[in-house]
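First, one chain by itself: the form predicted alone, in structure tokens.
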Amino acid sequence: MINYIPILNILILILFSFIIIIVKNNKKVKFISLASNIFVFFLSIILARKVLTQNIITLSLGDPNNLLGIEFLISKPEAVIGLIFTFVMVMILWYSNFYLEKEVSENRISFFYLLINILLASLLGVIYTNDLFNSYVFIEISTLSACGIIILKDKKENIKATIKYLIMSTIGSGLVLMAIAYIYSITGHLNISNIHEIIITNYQFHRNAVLIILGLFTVGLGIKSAVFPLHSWLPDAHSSAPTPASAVLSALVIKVYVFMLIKILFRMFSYEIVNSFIIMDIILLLGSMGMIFGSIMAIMQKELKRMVAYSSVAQMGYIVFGIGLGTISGTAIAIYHIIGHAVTKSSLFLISGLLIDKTGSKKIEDLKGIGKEMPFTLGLFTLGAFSMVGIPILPGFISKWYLSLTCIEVGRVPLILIILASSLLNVLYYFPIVINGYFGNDNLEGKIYKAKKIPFINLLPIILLVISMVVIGGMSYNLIGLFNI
């Protein structure tokens, strides 16, 4: 019955958003919306624990060797990575009970949840899925899923946002569906396992083809990744979207692609291959420059969400950096970013939208003096900005540190110069919001202690998203150790 959960998350979900389209009432959807990711969550759990000791689960639904046959394949990231997306989507619908509706109108509050049942859906197909075809099928629905959510507040930014997002995902689909047809015309599958199998004694007869193919996924998934300088949409798409949904863009839906990548690149062909290809220095060159462009543009931003959104932009660059040093160390460690940074960058946009909410302004230089009217919110916002800097034992240290021993490891010890610029860049940004927050006689002036308190039950999700965010960078050392694919 274990073998069957990722099917059945992937269905439950889907069924309860039907249940939620017939549901007229939004106390009662936000209700099964919950249930159901809850339910899903604990699945999850079970899976995991499976997983772990199991190491690999196969589900297949049809002959795999079929076009139209499914298998889902989920070994240990998938397992935990499932897990992860699983848990801060409920933490995001716990937030949503008590904040959405201060950002979008009464009559889309149901199509909202519709669409975050449907988006969580197919992420997990993605996730688990064994096959090309079926990917790029769950990665049409996330698409457009993730437009709906943009475009809910139906603002002229949002429409200027969401259509941005359509063109360039519709970009990066077609290059994916591409590569998807070219992989199929060498070797006559569209099952991974089986491509493996055959690409790996037959890719010398093929290197051009196989190097297109890998630069069509590359660039298909880096423009949904929002891997720079493909990262275009990203900015206006994460910071006019309601809270709850930049949340879930930056926390989950990026990070999607970039894990299918990581199955295509190390899977699907295998590290020898693809280190005997240009590609990889590519890979290496664009986190780099993601690294430290994103968050130089992280730095001239004056609102709030908007840097926090290209804040994103340098994390990712991490995690393509981790892909392209070509290593399994390397790639553990991207894994374990995704997971680190759903926590940290969804408990970040949350506090986001509360700031903005209590002080009426998407400003950062509004944020003066906020220290004192919501100590325990900024101290929230401040933990996770310590993880963005690489403070110590949080997850962001883990993985610059672990980057830097792999630079070492490789022999490319200068790109650890740029391990360090990035995080000096990252304090350029954070810790002014803190400082300016909690210090400063002209930033305290005026300012009533705790005058936008918020009640603790509304600040326990990015509460358990914070603790969340501290026990990954404790058991960084096991997690890694699991990621090796």
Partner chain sequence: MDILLTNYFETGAIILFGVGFATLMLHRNLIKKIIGMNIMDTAIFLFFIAKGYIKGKEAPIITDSFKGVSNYINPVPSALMLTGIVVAVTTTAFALALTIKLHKHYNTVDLDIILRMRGDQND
Second form
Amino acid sequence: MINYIPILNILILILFSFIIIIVKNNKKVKFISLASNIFVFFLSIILARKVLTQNIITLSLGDPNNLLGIEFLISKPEAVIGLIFTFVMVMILWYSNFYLEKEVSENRISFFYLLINILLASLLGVIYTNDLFNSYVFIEISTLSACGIIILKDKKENIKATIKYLIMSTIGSGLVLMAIAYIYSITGHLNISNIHEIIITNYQFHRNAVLIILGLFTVGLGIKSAVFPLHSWLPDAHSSAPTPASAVLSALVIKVYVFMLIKILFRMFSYEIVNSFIIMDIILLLGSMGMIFGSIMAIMQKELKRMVAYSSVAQMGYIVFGIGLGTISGTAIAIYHIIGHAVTKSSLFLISGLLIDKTGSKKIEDLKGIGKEMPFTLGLFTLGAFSMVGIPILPGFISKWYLSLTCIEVGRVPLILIILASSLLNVLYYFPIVINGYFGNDNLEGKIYKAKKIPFINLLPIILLVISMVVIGGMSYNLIGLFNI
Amino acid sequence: MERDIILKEIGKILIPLVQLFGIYVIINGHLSPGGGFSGGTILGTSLIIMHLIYGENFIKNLYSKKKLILIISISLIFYTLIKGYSFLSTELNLPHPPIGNPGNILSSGFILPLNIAVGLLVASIFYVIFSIFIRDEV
Amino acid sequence: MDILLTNYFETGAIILFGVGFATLMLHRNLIKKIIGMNIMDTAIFLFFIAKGYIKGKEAPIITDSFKGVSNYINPVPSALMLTGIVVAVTTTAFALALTIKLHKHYNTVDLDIILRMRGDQND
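Switch from the form predicted alone to the form predicted together with its partner chain and print that structure.
Then the entire complex follows, led off by the chain already shown.
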């Protein structure tokens, strides 16, 4: 029965999302959504425990020879990513249960939970699946539901951001589908393992086609995961969405596509094949550009959520950088950064939602002196910022440290300078908020804060996220050991 | 808005035929080209034609929006349950409907009920999309 | 050149893909962008289905007697593209709905003008 947990996860989430359509009462909707997500979280724990002892679980649906059927393949990275993503989603839902009314009108709240359930189901589908066309369908579902949760706030900028996101990601999915068509015409398979067996022996005869396929996949999935020059939709979409939605988008949605890219590059092709093409150098270049320019653009932002969104571009740069190194250890760190950043960025977004709600202003400069009003919340923000900047033990530091080690290992020592420069730039935009928040005084006089004190129970999801962030940092050695695809 | 009498009378003859054809495509989906999506589209089109010829109120009395959304969600739930059961049942050795004689209407296991669910879903969702667009409620 | 002519389905599909992609990228009008998106998707459907089609063979629906595997076309690409068509329909409907909404708020469907206007000034 445990082998069936991946499909059960997806089915349960989708089933409950359709039950939400019928239920009218917002309270019941919240309860149903949270309950189904918690249930899926526990199932993911069971799955992860099983995978850690058994290494790999394959699940063939429809056709046991998986020539026609769909296959799910869960190895250690998939299980851990699925576990962390469901955990983050439960925390975000808990937070949105008391927060969402502040940004979304009453009659649209049930749509949020409906879309969140479908979104998580499709994200888990992309993570678990071992079939190219199936992953395309899940990618499309996740894109459409992600567009849906942006547009819940019925404002001009949301519609603009959504149409930008939709058009960009349509280009991306068109390119991905074209790449799937190419690979199907070369190999005659859609199952990633079957394709791997064929392409590993035949790729010399189709070098141009393989290069085209690699390019199409990289650009297509790169658009969807906001790799640097293709990121222009991300800041608008992530900063204008309601806060729980931006946490979901920034922490989970863009990561899934980059994980799909990892699966395609290293599981469908192999290190040997991809390293013989120029594509890995291009990916490395895009990653390093993203690390630098994402941070520079984040420094120039005046709105808090926009800044955090641009910081996501920089952090995607780290993940892509890890992939671009083209070694097993580089990929392991990329996957580690996926989960580390998922936990960190979701907590940062949720806290900035609270800060914005408290001060009633989106601007960074209005946050001066907020630390005297809500020291504990800003303390949590500080921890998240420390992780982004790279203070030891926290996940951000671990990824930077191991990335540098891998750079030395592959003999590309100058690249460490880029990592260092990016960390310094991170300091430049996160620390002013913290320092001005605790020590700035000029906003305090005559200022009346809008909200009351936040009850402890409402802070609990953020606290749990931050605690899990520290735990992920502490367990880094064991975790990275698991992630060797 | 009052429509032309020719339109109404021709509609009376043609719409049942269109709907019958849609139902045929759905029911016969596992034996010939067609199936839930194509048949559902035909059924949905007939609803749209009804809306255009006889006006909004006529169809509102037959299928209100609430009813349509209920149909959508129930057929989705039904689809998820049946499809999930068919995924799980193959290897857990749970009971499975008989495959039957190829060529019979009642054959090929779960495909017929799934087609009917998809047909109902697609027909109602096409009409809902249309009515959202035409009533400017986007 | 000879390869292009013998594989005329694929050639046509790639040309159509280029047309759709260029329309999607270069046009400023949102409706034209959506049309370009549809052309692009259709080109991929053509490419995929051409991969499964064998000239002179029939669809694999067995009515009277089974004629052997080599007498039927490959049904997998057609089945995949049915899903692709559904996805394309959904995306198009969503994009059109968004376009109507944008037109209500901005009174134009020109994406460049819309992007130049800052949305948050008159919230």
